[in-house]
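For reference, the chain that follows is the form predicted on its own, supplied as structure tokens.
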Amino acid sequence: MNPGGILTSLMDGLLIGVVYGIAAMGLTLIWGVMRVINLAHGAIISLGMFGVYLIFTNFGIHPYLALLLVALAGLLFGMLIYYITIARVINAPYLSTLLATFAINMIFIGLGTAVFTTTPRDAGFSLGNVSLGPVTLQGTRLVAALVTLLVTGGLYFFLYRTRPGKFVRAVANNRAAAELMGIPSARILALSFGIGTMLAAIAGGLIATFFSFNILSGDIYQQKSFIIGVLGGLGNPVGALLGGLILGALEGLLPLVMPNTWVPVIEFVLFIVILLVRPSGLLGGKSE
């Protein structure tokens, strides 16, 4: 492979690295103000990606404009769920709310496999290819990225700079201090964990702009997640940004050297390294 092969497949794992950071912080913010693994984020992803679908296929509204759509919806979405389920167990052991994620994400791909069946499905959009010199990239996986950097920039914006923010962080610190102060936790919550819904949605409405999919794709990303939270530390947004250029930087370069079926074995050994080495991840996270 020449230099400008081996740049182009970094470039690309990168670019892809950056939108499965995106993924990973709607998993490690539910975590890290809540306490709560959400084994529905697969299942949020996989309807982001059809939410994408179906808006730009049946109503022709480009992908991008359908983004804020599906984005908006899954804001309001992980509100309702947290109303619904969440809200009911969340002082209880943390069986109790996996059990009550498990169930949810077990219903929607249920009912999305009755609606969708699991044919996968191809949104048909491109933007062309840009050249950088010898590095040739897809135009969507560009734009994804930046989408990516632009929605992070305004998550630290909205939790450093804005009063709801703050109150969010102040409840991720200590739920109990924080009611004292009059900050009602119940709200902020159920904002938290619509807006760990949403960064997923909007997450799979990203990758259905450039990859097929199904109702059961989201199960794939649900577990780079999970990697990349642990890589960069559950709780730190940032760090799941990082971790997800570390993975996409593996699956980029891996596949050079090796069969493409030993990449996920290899992603899950670092998985478990990290676990033992640094359980706190790269840099740092909250943690029980």
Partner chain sequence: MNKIASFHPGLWLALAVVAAIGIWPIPAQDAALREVSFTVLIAIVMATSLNVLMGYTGYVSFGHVVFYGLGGYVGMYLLNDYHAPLPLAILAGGAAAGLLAFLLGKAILKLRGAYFALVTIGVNEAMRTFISNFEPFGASTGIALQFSVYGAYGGAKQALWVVYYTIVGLALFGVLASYLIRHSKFGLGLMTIREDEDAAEVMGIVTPNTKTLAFVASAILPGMVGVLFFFKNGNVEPGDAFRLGVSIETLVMIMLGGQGTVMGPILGALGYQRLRGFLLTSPIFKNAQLVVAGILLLLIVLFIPAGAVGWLRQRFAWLRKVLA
Second form
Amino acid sequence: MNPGGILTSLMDGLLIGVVYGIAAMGLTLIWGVMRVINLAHGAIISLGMFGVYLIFTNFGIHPYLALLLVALAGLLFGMLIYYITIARVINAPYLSTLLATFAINMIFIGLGTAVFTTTPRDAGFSLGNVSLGPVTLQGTRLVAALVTLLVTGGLYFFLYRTRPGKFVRAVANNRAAAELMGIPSARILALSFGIGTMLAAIAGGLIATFFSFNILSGDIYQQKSFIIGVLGGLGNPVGALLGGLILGALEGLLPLVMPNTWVPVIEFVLFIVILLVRPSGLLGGKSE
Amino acid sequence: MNKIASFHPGLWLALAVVAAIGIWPIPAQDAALREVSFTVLIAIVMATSLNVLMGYTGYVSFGHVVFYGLGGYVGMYLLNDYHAPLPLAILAGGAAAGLLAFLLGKAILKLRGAYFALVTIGVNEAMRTFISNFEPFGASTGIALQFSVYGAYGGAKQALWVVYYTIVGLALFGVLASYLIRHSKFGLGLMTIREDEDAAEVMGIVTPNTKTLAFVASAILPGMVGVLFFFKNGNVEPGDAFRLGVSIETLVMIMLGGQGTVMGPILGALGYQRLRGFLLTSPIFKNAQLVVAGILLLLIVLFIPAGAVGWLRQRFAWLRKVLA
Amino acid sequence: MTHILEVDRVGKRFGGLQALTNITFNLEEGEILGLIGPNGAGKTTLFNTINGVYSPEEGTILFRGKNVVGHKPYEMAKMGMSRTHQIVRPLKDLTVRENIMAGACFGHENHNLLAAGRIADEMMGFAGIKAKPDQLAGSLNVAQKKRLEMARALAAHPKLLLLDEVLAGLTPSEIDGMIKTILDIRKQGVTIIMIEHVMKAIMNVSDHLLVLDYGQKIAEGQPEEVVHNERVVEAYLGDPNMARRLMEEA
Ligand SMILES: Nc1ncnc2c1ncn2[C@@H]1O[C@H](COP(=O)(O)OP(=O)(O)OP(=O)(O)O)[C@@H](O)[C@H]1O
Ligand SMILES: [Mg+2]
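Alternative state: the form predicted together with the partner chain, after the form predicted on its own:
Next comes the full complex, and the chain you just saw is listed first.
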């Protein structure tokens, strides 16, 4: 394999990796703030895909503009889900939140399958290719990576520079103490769930601009989000981005040295091993 | 509770329900009814065995189907490649599942709560993707049984009944084992771990061994049942053997019926499978089967987290003797 | 007399916090040692270090002649050490009887269910549990939960019993009842270390007192001497509430 090819594989991997990263960021944010493993994450990613796809193909609205709408819808939708379901079980044993989010997943996937069937969709959108020396990259993937970085920056600005963002961190740190300080924890939890959902929807929307998909596709990205979350440390949003890059690099490079079908085996074994040896994640600071 | 001769209404009622489900299609030798009971009995075995880990010990696993899938594969491999007799294949399936649980248990049962749940998802996916690459088990295509294998059991038609009688036996055995475990010293140790694992250690329970033993105990029957299911099915492939959804459906059955009780998983399995059967055949709900199941699950989680049997036991103390 | 427990220069750290420093003391079989000290002094941490919940970074602990540093809590239980927790930890969804049976089944005598059931019935009376045997433990009030916690620890028939603030939150008459129970336990030959803030009680019950402050042993000896020890009074002065109680009750 020539170096140009290797570099292209690596770059492709990294570009898709950051998009995985943003999906994982949503998952890990929700875990960090409220200790909920959101099993509806994949369904939301799928809905994000359909959102961008349908707006683009039906109304001819530019996919990136559609993405904005999808993000907003994701935020509101997530908050709604929180108020209707999660809020009722937030203090129950963790099995309740696992099953509640899984039930939501079933409902969305069930409705989605009934309405959209499982035939693959393709937005048929392209921005051409960009060549940098020996490396050739798809424009849509490049833009997706840029959007991801922007969103991550935005999330950081929100968490560290704004009042509600500081509240989110306070609640994540210690909900009881935050409540004593007068922080409206119920609203902050809803907001956090909304943001987590929004990030999943954005990830889905971005993926729809360069991959074909169906209603079940989100599930794969949910699993990748788990792996990334564990790589980067559950509850650590920057970790998610780095974890995404690591996973992306692995997916870019491993197929060069082994059959494609072995890649997920490596990924899941890695996931198990990290959980066992360092549940705080490779990049996470404090251990259990 | 300790007198062997004393009357155990909870046990007899549980066995009677399972026996009734099992015997139902036999007098008429009705193949359609048999299929219905077969599905319910498999669900009963899966839910009852998972309940040992989840209901008694308090460890929520999303990987229960791994044992079923691995057992199925090992059994099918022996049946197909070595023409092993079915009973041997069943035992081998159970043994393989138990061995896997033993090897995994020490490592993964260190993790608590949601971390354990997460790692079991990882185990399921690792197993599925690994078997998809594992040539002796046919990699991604799996193992399809040569038709001649059924010959030893009087042809495919007769073999289905043999499989059925075996599953009835395994379900009865599973329920008996579940009851005995719950009312044993081992079971008391498990429930102590469920209530407070740190306190359990302080009280002298050797938690790593006790939990591993529970994990092994919960793995063996699914391994055996997996062999039966895929033998009947005629082929096994990674997607069917390691479907995460099966694990979660099993969790739902336990939640529906009530975790930690003997009767709960039985009623949960029966209720869930009948509902599913109804939804799948109903013209209105056929496409919305998943939606209805999801709404049902959500309602249980939000409003009766103790499940039907748990709720009844809380409401009516006198029922505690009957609904073990 | 033989030493059932020998704690030698034990140190325990939590990250940057030195929770225990150079703790040394011996415990004779059959005695009651009172462990006192202001809030956060490290008393509970000392229990956790003795019974294997934490492993100390420095020092040795001999229990019944054997070095037990690095032992797990269940190994300590099997060797004959039982304890109660400052914040009670009932097995909520199990019955009162099952709670106590669990103590008997898995402690160092390793009883079967039948024997454990008999012990449980006996312990309910001994520990003064008024609840019905088949009541769920989660439904008891605090005083009864404390007694349950004690009954569960005793059901193992321990050689050494660690009691962490079993009197806290009880009414004066409940305290008197509990003290009687503690003295009864000692009569059966069980060695006891008890952590207590209720001064009057601990003065009456203990053969010796050991005082911790900021993770250090600041005094040890007969109750009378210890409470008038200058360093002890000083330590408690940092905690005005305790100082007042110390003066009033001693
Ligand atoms: N697991 C832990 N991790 C970190 N710090 C701890 C831990 N357990 C105790 N500490 C700290 O160690 C110190 C001693 O705590 P400990 O609970 O032993 O005090 P105590 O003497 O029992 O107090 P109290 O009378 O309030 O029960 C405290 O500063 C406490 O915050
Ligand atoms: Mg304390």
